[in-house]
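Below you'll find only one chain, the form predicted on its own, shown as C-alpha cells.
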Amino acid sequence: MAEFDLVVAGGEVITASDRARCDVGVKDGRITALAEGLTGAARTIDAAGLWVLPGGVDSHVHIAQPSGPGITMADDFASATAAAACGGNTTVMPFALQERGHGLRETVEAYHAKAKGNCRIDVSFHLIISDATPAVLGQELPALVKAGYTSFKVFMTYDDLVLDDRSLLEVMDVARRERALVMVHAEGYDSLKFMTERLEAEGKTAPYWHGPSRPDVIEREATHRAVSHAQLVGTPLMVVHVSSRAAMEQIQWAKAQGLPVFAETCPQYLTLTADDLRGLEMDMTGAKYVCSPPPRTTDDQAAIWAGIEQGVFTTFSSDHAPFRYDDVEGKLNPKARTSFRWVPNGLPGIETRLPIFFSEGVSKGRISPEQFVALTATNHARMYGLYPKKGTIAVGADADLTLWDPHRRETIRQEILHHGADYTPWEGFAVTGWPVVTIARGEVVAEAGRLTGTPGHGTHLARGVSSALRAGA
C-alpha cells in the first residue's frame, strides 16, 4: 500500500506565517507530511515554479437563496461550488436565510437538502436571523449554536431581513450568551427608504441611482449604531462589506477603543466604482453592477488598500450573490425596469475574488503572500472555528491546496468560469497570477480551467468557537 494518496512535490509552500520549499504529503484526505523528497505516493503532482497555498476560504456567499417574488439566484450548490473550484476555493461558508414566519431549524434543513450531494467543495452555514421570535431566541438559536452553527447575520436594512434595534440588541445578547459571533449588514433602512423615495420622486430611476440611494454616510452611521450595539451588550462584531473610508473609520476608532470589532471587505469595493452604474448612458446594463452597498469612489478605494495594508480588515471575501442579468428573473426583470429599486442587490464572484485580490494585491506589491493567504483563508478559518483544520498547510489539517502560478497572464471572461449567472462584471480584467490545481481533502476538484472531482465530495461542516471569542474578547 502506498505510503501517500497523492503528493504534491516541488512547490513553494506559504501560509500566513511563514514559507519554505517541500513536498506536501497527504494519506486519507489530511495532511500527513511536510519534508524534502517525499515518495512512495499512489499519485505525485509536480509543482515546480509553483506556489502552494491553502485552499481559499470565502466565508461571504449567497447560494441558492430567496430573493422575492419572480427572482431566481443564478447558482445553486452544485454550480457555485463547481465555481468556486475552478478559482481556487476549497470551503465555502453560505447563508441559511430564515424567512419570517418560518423557523430555524427547518430553514437548515431546507438548505441541507438544497446542498446534499451537489457540492464539490466543503461548505458551512452561517444563519441569517430575521424573525427574532422569543422561540428562536430562547430554543432554535442556542441549540443550533451548541450545533456547530456558531455564526450568524443580521440585517439593518430591506424590507424583508431588517431587524429594529431592539432586536438587534436582542439577538447579540443570545450571541454572547451561547459564544457566537454576530455579523452585520450595516446600511440604515429607514435612510435608504427616505432617499429611494426622493430620487423616485425626481424621475431618478434607472440603476444608476442605486449608489445615490445608499450613500456612505448611511453604510457610517450603521456601522456606528452596531459598533455600538455590541459595545453596550458585550460581544464580538463584524462588519461584513465594507465599501467606504467613513465606514472603515467607524471600525478603525472601534479598535483604538480595543473593542473585538472586526471587518471585511469584497472585490468590488477595490475594483469598481459608482461610474460603473451608469452603464451605457444611463442604460439598463447599470444593473450588472448593482450591489449593497455600493461601489464608491477612487477615494474609497485607496482608503480600503490602505485598512488592508493596515491591517484593519480581517477577511476579504466575494459576497458572491449572484443573478443572471438578461433575464425576467433576474437584472432584468420586469419591476427592475420601473425603477433601480426592484434590480436585484448582488454581483457574481465567487470564481474571481481570489485572482483579483492576488492580482492588485500580490503582484502590484500592495501585500506579501503570506498576508493573502490570512486574508483568503488563514482569518476566515480563524474567525469561524474552523481552524487549524482549514486555513492552513500543516500536518493533521486537511489537504486543502491550491497550486498557484504568480506570473500566469490571464483576462477575465465569463466565456471561462463556472457560475451560473450570464456575465461577469469584470468582464476583460487583466490579472496577474492564477490558480492552475484545486485539491480539497485530498482530492484533486480543478486543474487547467476544468472541473475533475465529484459533485458529492463536499462535505457540511460544524464549526467551533470563533477566535474573536476564544481570545476571551
Given for the second form:
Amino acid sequence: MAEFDLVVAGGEVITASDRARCDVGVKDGRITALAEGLTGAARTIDAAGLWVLPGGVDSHVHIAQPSGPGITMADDFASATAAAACGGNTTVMPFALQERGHGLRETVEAYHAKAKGNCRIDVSFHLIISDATPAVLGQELPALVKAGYTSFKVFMTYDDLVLDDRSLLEVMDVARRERALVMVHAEGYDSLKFMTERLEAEGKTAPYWHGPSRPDVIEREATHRAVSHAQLVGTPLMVVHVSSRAAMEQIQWAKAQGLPVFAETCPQYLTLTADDLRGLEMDMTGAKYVCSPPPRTTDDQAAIWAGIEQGVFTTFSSDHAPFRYDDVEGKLNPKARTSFRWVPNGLPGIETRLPIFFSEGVSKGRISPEQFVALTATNHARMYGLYPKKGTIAVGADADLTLWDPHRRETIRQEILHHGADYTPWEGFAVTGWPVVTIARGEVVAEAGRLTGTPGHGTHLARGVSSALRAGA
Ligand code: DUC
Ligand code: ZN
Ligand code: ZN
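Please supply the coordinates for the form predicted in complex with dihydropyrimidine-2,4(1H,3H)-dione, as a counterpart to the form predicted on its own shown previously.
Following is the full complex, with the preceding chain placed first.
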C-alpha cells in the first residue's frame, strides 16, 4: 500500500508564521509528512510555481437562511459549498438562525437536515439567538455549547432578531459561564428605525438611501455599547462586519484598555462605497450592493486597510448573504420597489473573498502572504475552536490545502462563478492571484474552476473553545 494517498510536490508552503519549499504528504485525509522529495504516493500533484496555503476558512457565511416572507436566499448548502470550494475554501461557518417562538435545538436540527449530504467542504454552525427565553438561556444554550456549538451571534437591530440590552447582557453572561464566543451585529435598532422613517417620509426610498439610513454614527454607538456590555459581563466579544473608521476606533479603544475585543471585516468594506448603491441613476440596480452595515467612503476603506495592517482585525470573512437580483424572491421583490428597507440585505461573496483580498492585499504589497493566511484561515480556526485541525499546514492537521497561483490575472465575472446568485457585485474587478486547486481532507474538490469532489464529502465539525477564552490567549 502506498505510504501516501497524495503528495503535493514542490510548492512554496506558507502558513501564518512560516514558509518553506517542501512537499506535503497526505494519508487518510490528514497531513502526515512535510519534507523534501517525498515518494510513495498513489497520486502526486505538481505544485511547482504555486503557493501551498491552508484552505480558506470563512467564518461568516449565510446559507439557506430564512429571510422574510416571499424572499429566498440564493444558495443552498450544495451551491454555497461548491462556490466556496472553487474560491479556495475548505471550511465554512454558516449560521443556524433561531426564529422567534422556536427552540435552539430544533433550529440546529433543521439546519443539519438542510446540510446533510450536500456539502462539498466542511461546515460548522454558529447559532443566532433571537429569542433569549429562560429555556434558551438556562438549558438549550449551555447544552449546545457543550455539544460543540461554541459561538453565537446576537443582533442589535432588525424587528425579527433584535435583542434588547438586558437580553444582550443575559446572553453574554451565558457565554462567559459556558466559555462560548459572542459575535455581535452592531447597529442600533432605534436610531436606524428613526432614520429609515425620516428618509421614507421625505420620499427617499431608492436603494441608495439604505446607506444614509444607517450612517457610521449608528454603527459606532452600537459598537461602543456592545463593548461596554461585554466588559460589564466580563466576556470576550467579536464585532463582525466592521465597516467604518468610527466603529473601528471603538475597537481600537477597547483593545487599548486591554479588553478581549476582536473584529472582523469583509471585502465589501475595502472595495465598494456608498456611491455603488446609486446604481445607474438612483435606480433599482443599486440594490445589488445593499448589505448591512453598508459600504461607506474611500476614507473608511483606507482606515480599514490601516486596521488590517496594524492587527486591529483578527478575521477577514465574506459575510456571504446571497440573493438573486432579477427575481421576485430576491432583490427585486415587489416591496423593495416601494422602499430600500425591503431590499434583502446581503451580498454574494463566498467565492471571491480570497482572490479580492489576495490581490488588493498581497499583490499590491499591503500585507504579507503570512498575514493573508492568518486573516483568511488560521485566525478563523483559532477564534472559533477549530485549530490546529483546521487553518494551518502541519503534521496531524486535516489535509485542507489551496494551491494558489500568485501571478495569475483574472477578471471576476458572474459567468465563471458557482454561487446561486445571478450577479456578482465585483463584475469586471481585475485581480492578480487565483486559487487553482482546492484539497479538502485530502480530496481534490475543485480544480481550475471545475468541481471535482462530491456533495457529501463535507461534514459538520463540532468545535472546541475559542482562543479568545483560553488562558493566556
Ligand atoms: N448581517 C449579516 O451578518 N449578514 C447579512 C445581513 C446582516 O445584517
Ligand atoms: Zn450582521
Ligand atoms: Zn452576516
